Amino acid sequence: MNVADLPEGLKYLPGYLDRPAQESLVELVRQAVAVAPLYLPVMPVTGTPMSVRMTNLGPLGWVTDKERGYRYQATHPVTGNLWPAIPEALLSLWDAVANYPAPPQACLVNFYADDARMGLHQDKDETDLAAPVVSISLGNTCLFRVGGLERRDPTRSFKLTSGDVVVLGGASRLCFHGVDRIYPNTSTVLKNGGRINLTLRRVD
């Protein structure tokens, strides 16, 4: 893939974990889980369940229901818990790589079965836009694809394998993006398969 090919704005960071930094990871996630279990989520108006399960880390989570839509909220919506802290790793990740003076607030933890998808979407539920999206990638590979700020606009493609970073940033920061496939069997890092997406957000 030609980096300059990628949308102005958009770091891509491949390696940028190595393997025990990413097992770490998962072992953080799992713990995390534990207390703030993966649910499934729906989207609004429909109710139509996502093909990814999901929770959260930090002080703020994104959630969507049916009822009330795409937000940010402090509590599990399953559990009505508060979600569990952001580990440190994560935190000094964005240190690293972010380029922003303030701490992310939400960690989105999505885990993809291996027939899992992402159909194209912006991430503009923040108020605080100037603050990149950061995108950590864990165990199988997949495809992802990126384009330009209207849906309509030209996509590029290319494959994420564990221990990649992406930064949605600048000019990039409200491109559409999406997950096309899983490519089973690519990694062996989730002992069970699959592939865990961590995106670390400024909300406001």
Ligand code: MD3
Given for the second form:
Amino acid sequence: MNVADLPEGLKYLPGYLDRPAQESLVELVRQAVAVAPLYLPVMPVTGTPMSVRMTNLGPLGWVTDKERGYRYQATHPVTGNLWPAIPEALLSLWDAVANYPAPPQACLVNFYADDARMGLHQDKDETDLAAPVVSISLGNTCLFRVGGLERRDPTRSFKLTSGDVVVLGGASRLCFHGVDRIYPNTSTVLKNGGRINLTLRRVD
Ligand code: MD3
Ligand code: FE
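Alright, leaving the form predicted alone aside, put up the form predicted together with this ligand.
And the full complex, kicking off with our chain again.
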């Protein structure tokens, strides 16, 4: 994969977080999941479950269900409680890489078991599309795929490893993307395997 082939506005920062920084983020995620448990999101209309489990941090969280579909809301769909705050370490990471004058409003936490994947999709449930999405990978390596603005556009694949950060700004913000597979036993950051992806977002 040649970095010159990446979409305009996609900034790939391999190894941005060192091992201690990765470990402390994992601990913060553990603490958050203890009060805002991972849940299994389902597709709108059909109710088909996804394979990635999710929770959120921050004033707004991305949720989906059969009846009401994809949306952002202030409360956890199972507990009904407000989402936990976005930790300071993630707010300062955003400040360092996002080049955006306001803080993130949502941090979506995706947990991939080693057999989970995420189909090709666009992130367009946010009103503020001028703000980038910042993605942080922890745990096992994944094969990530990014295409263009149309589903049929050609795609490029690259691996995201623990500690990598990707900033999706500019034209890349609306590119189709997905996670084709997780490579088991490629990291020791998560004791029981799998992969965590954190995405920091502006919503409105
Ligand atoms: C490219 N997550 O949560 S992160 C998602 O690894 C999502 O869990 C994947 O796609 C994951 O919506 C990919 C990298 C990413 C995030 C947002 C993007 C890539 C993106 C938005 C536009 C283009
Ligand atoms: Fe996405």
